[in-house]
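Consider the single chain below, provided in structure tokens and representing the form predicted on its own.
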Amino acid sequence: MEKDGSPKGPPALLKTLPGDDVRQIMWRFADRFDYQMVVQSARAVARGPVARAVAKGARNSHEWTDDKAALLLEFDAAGITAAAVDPEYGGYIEGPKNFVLGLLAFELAWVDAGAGTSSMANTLALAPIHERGTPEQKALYMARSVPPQPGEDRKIWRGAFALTESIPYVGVDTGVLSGRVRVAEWNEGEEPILHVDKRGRFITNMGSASFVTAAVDSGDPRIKGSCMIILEETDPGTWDRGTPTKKLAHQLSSTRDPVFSLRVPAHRIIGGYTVKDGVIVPNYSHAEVIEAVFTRTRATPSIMTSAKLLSAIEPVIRYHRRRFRGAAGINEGTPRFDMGLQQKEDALHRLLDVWAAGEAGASLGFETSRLLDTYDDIEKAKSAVLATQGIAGGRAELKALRAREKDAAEFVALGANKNRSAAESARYDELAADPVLKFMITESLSSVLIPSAKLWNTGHGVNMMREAVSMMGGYGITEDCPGFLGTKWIDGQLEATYEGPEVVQRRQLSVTMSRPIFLQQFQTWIANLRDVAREHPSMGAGTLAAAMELWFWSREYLSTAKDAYGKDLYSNQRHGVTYPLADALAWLVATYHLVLDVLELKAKGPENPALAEGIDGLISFYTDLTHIHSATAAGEATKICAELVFGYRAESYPLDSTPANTDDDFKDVAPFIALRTKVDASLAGSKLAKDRASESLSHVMIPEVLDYPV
């Protein structure tokens, strides 16, 4: 056996696609046996009646058909819609939901991620009441959302989440509402009634909704601020479900511009509300409800991108195998019978580099969701310590947040020093039982995994399903194409926008990559790295660890830096520099999290009894795969931070310079230089991976038909 665990000689090939056994080692969930059946009740409506549904032509209409509110049936006799639900409110699933709402959207997406949506719209209608809502509002909105359990007569609730507003544009800025809330009226003694006018843009769900939680600002000065409200069908006054957006995408889900006036009572505020000197004052804000909601719910969007590119390897291997079958002179058992285009290279190393983008965004999409599991009781315990000390509210948890940054990174870097002395063991579990500090921990990585997670499995994504369907010849954009490569990739435009397009991540990753508690992180993540490169070197995780150090360098040395006119580089406004610093680091972050995986596949496949006839070439294949990723990461990282630390001088490099004789004027970038050399040299093997791999990708077994129908 080889040093990192693999075997000498020829490396094994990949028998067949990867299955169940091998995604519940990878995600973390092959002791969870209730989300195992969630999965296959998900995959039984996907692959049945939305497949159906979709090569019928249901995605051919705007509007809000029989066939697409069939479906919704279907989630609810499956299980799918009450997954969301806590069992006290007629749930079945105990605990956090983001892991297994992920699940969801994976097996839905794989077919449409239209139906993804219809599924996800209504948990996000119901998230804030969930993560805001008073008791009253929970125990309510919650057990009408669940199917009526038999001997129950009564009507299922759908909900949709009227945040964005046709002023101007859809999704451009969430903090500016044109929707108003007013007293309509208000007895001594009584509780006041309100008046809401609001116009939504581009609102799922509305097809079917009976409540919506809208945002609005006051127009009232008896009102405070702005909150979030529950509107529902049956107020007085208008519910006008709007005119359908006429989208390209996720057609199997109703998107409308709906129009509302109506009159509410005041305890439909999310969060209820205090009254002070005659103002209602909102115990939330609709930004601080937001907040809590988007944190919990960005990740799902870049699963759904992510399930799209990983169910297009077997249509294209398909295609590509039977691409000359039919033709005169191409006879069975001839090579190009058999194989087709892939007898070259070229078809291979392009679905090589799909698959490990569509790995690779699954694994940061599913640790960011399993990641977030953790937060409520976390944040909870933090509210909880601050509270007795008399700190409560926006402003003053943020300043006293602040204030223990440095402990934080402090615990960061104790904790990745495995040879700590007493003294600092000692310092370690001292700070180990804060819970303060844990939230802060929690959430400085989650604030860089959710943002890189939306960016780049949904920007990368769309560009790596594109060339999927380029894949596909001519058949890639056509209605039967298999698999419906070619929807899919209109849908995944979309998922790019949901919940804040590109610039809203990228804009939250220029603030939270620079905090110090994360840059320690990242360090130990570094180390990490290099410890993984000396015991499995084929990983490219070596690779991986110096294009985090070039770019960790590069951050620095641009956070001080100034351009040729003497303006600061690193600054709010300065987006040329900090959003593609953020784009270079979303590639490291998702390669980070896909060698995680495999560590974990190599670790535990060998003990599943179900994949002991192909562990070696399925290990192999990983392997490769996250070699051949690493690299590719590393190059568009490295060129990034090329770009941005030369592009900004004045000055031309003298072509004949070297870093042991570079020009004064450019002696500060040296260290650059070295670190860059670093990680082309550490490139070494790594298109030989992709040879390995593209030798097991035209000989994996696939079934003879897709389970679904096209």
Contents of the next structure:
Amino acid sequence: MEKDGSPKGPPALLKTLPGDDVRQIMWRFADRFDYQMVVQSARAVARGPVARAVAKGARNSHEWTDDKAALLLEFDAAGITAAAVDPEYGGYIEGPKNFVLGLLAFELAWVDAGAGTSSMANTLALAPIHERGTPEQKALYMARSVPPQPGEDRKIWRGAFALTESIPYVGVDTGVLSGRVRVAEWNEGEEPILHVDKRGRFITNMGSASFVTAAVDSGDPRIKGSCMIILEETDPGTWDRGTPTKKLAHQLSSTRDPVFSLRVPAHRIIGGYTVKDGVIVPNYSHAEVIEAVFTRTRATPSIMTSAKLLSAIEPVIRYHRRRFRGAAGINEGTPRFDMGLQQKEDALHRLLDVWAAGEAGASLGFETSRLLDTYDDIEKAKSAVLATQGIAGGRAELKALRAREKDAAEFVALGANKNRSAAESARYDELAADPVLKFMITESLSSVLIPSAKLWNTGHGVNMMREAVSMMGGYGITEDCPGFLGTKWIDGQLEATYEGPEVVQRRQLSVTMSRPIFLQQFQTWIANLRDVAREHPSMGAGTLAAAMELWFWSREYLSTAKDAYGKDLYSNQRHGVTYPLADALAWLVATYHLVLDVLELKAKGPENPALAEGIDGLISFYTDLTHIHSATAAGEATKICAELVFGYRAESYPLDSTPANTDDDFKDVAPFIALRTKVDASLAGSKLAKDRASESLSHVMIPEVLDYPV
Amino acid sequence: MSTGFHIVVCGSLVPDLLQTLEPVAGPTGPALKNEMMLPAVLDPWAGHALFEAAHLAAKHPGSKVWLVSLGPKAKLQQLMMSIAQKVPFELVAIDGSASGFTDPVEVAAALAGAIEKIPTLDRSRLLLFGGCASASRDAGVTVQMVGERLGITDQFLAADEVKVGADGTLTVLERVEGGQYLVSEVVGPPCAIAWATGNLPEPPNNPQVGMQNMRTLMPSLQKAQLAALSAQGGTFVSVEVPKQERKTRIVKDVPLDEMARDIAEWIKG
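I have the form predicted on its own already, so could you send the form predicted in complex with the partner chain?
Below, the chain from earlier opens the complete complex, with every other chain and molecule after it.
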């Protein structure tokens, strides 16, 4: 029986914009009251002091001003700074923090992402210590980074993460470093004293940092390889915060190009070191540290861009509705007075696209953060098991994991099989108990979700932010645009760039999306969507499933196909093939997670009495919004795949004539044509969904005014 | 001998004041359009009372603050995510409508009943706090009626300040006509104080305070009793939002002084 099937009378309309109850269900934190409090706390800071600072013009300076510095104190007072720190060091939230940091970033970026970055950058500076630091390093720097408690007389420490250097090196390839560490002094039986030279570029929080976690390479035969090392502002030597970066985005955060030439004790090497044959061997290279860091921190900026899109909905609706009010001859009670530009389908349809993109991005970003919250324990369990086998990191571990890929694929397949035999269930239970397999599956998924979120949320998000700006007309590119939409547009561009620009994410995806364990999971997603489509035919899940099947086929085809000149299509250097395919996948992955979140809302929403009054309209609207976005994502993915599958073939006939042997020419891609036809046919109803959602958009109740100043 | 005050603050939620508040006829009488779906805030007057209570409690060791709230349980829970971060208190939740259209007699009965059931409450040290008005209903009678039911006869309305003397005497500043204050003294608790705005700013959110409050908040919400509000207390003939009066006159080249005079005359009526 269809729950939300085809036309059967006027659908219920969305009554109000989605509030906290809705978000808590969709993003799965309805039972985490600590997170809900952090959200409220961050929101009060964002829509209070942060918004007032933006409205006052605090962004209009590259310098680190008192107004900007005052926001850090607001973060401290509201518990935002300490939220990232474990309770043993003075924080107050138990367990992993990826998701809650995502919530914080969402709330701050709702108003100004530069404020979000200021808060995040401190966490980023601590991340190398958190992930790979020695117990002593963790205890010292984490505890110093927590705001003083009542009765404590100390200054809070703030950090900066210094990886990027002046061009031409880092920023293009983080594997190459110009920063150097040398042995300055090493007396017999004493700890070595090191000299660090590092010139940073685009280093966030540098205006307020008391310490820096810096990536450097060895400049001395007595030090092996690269490392990350902690520098303090009171270390002897040069601590030059450098000139402010003249960036056009995120101006509420401090970004500078610092210069360091400092003497530091060797115990500042993050993760410690050993001495072997008179050579200092850091326990972790800088690459190992930053891999661990970026695995966990890249999801957050992706959430920031999605927050901007969702924050744009209310001001755009208000602007559209009131567009003609006050004009001569536009009288109260007339459609032009009451609905303004919302009388026009274009205004409604375009805003729905913005809204859907924001929802899909948030769904993907938060799912990624939730997955990362499971990562630490899973990784530790895997390492413990491998250690019992005498395997500890490096190539030996890679080899051991590779040997288990077949088991991992079997586990995923068994997991998707709803009709397992007794023998299969026993095998499934056996595999499920293996921490190594659990890690492999989680890692294969996270290494697709993280770059997908970073790539799609920010890249496509900025494009959609431009749409939102354009919907405000000339007002959109003024400083006093309600909701600061113009500044959010350009801020989004920085989110697409920092912590690894789009090309880095495409590069990573081009590798990880072809791993068999991921592809196995991808197929279970398709099967899941088919089930969803049967039960909820109006969600567009069938469209998404068809597009995913098409992508899957295209990837398989391209992985062995050659171009008209006999060159491999799917190869390391063939960015023209692998990168667009990664783009297509990111569309699909984001939309898949929107489907899952809306299903969660459908399942749990009716249980919440606060939503009872409007649950029908809410579900109806989100169903339609998902349908709209599934159709868009399917269209984008299909277009990309078609170009790749057909674009590298020889031109077989003139464009203005039909060849006689078409069937023969395209025999090898006949499955693609069939799959594409299936996608096209599955689009039935998607525009009707848009019309229905438009009706909601033109009736939804919004507050009288925005809840933060302009 | 016990020291400090036992301060019970009566206060609940109202729809966020930035929202469009449109009266509609509901199945049980007047209501606000989409009221349950709208974000809610702590009634501003109750908020002043709560912040004053926490301030007073912090200055007098051994004091304790309870917040007694009558509202829809699910909405109260959301409200607590922000309010519980501001000051320490123990919640006593009562499940029921927080609508401005409920009968204050019934509301007062529900509140007084819940207060009477607080097991550790020492009535001889009781200060009953609440707002002198409400953003959703400006009758300004609820605290008085709760006080009456609890047998508290020393009542102060529209208070802006309470000072505690060395001998325990309370000096209360109550707003009266013409911007004047009535200064009263009472030897000590029990007494009821309905607050106007007080003098304290809203405390910033502090999730750490919230975590402490959570230990009692969730159990209280879970065991919240349903209040019997019959909605029979009164009949609403009509309900409407106060009208905004806007008169526009288009003129050119009017000197500033003349414009100011015009506006002043218009205000005077």
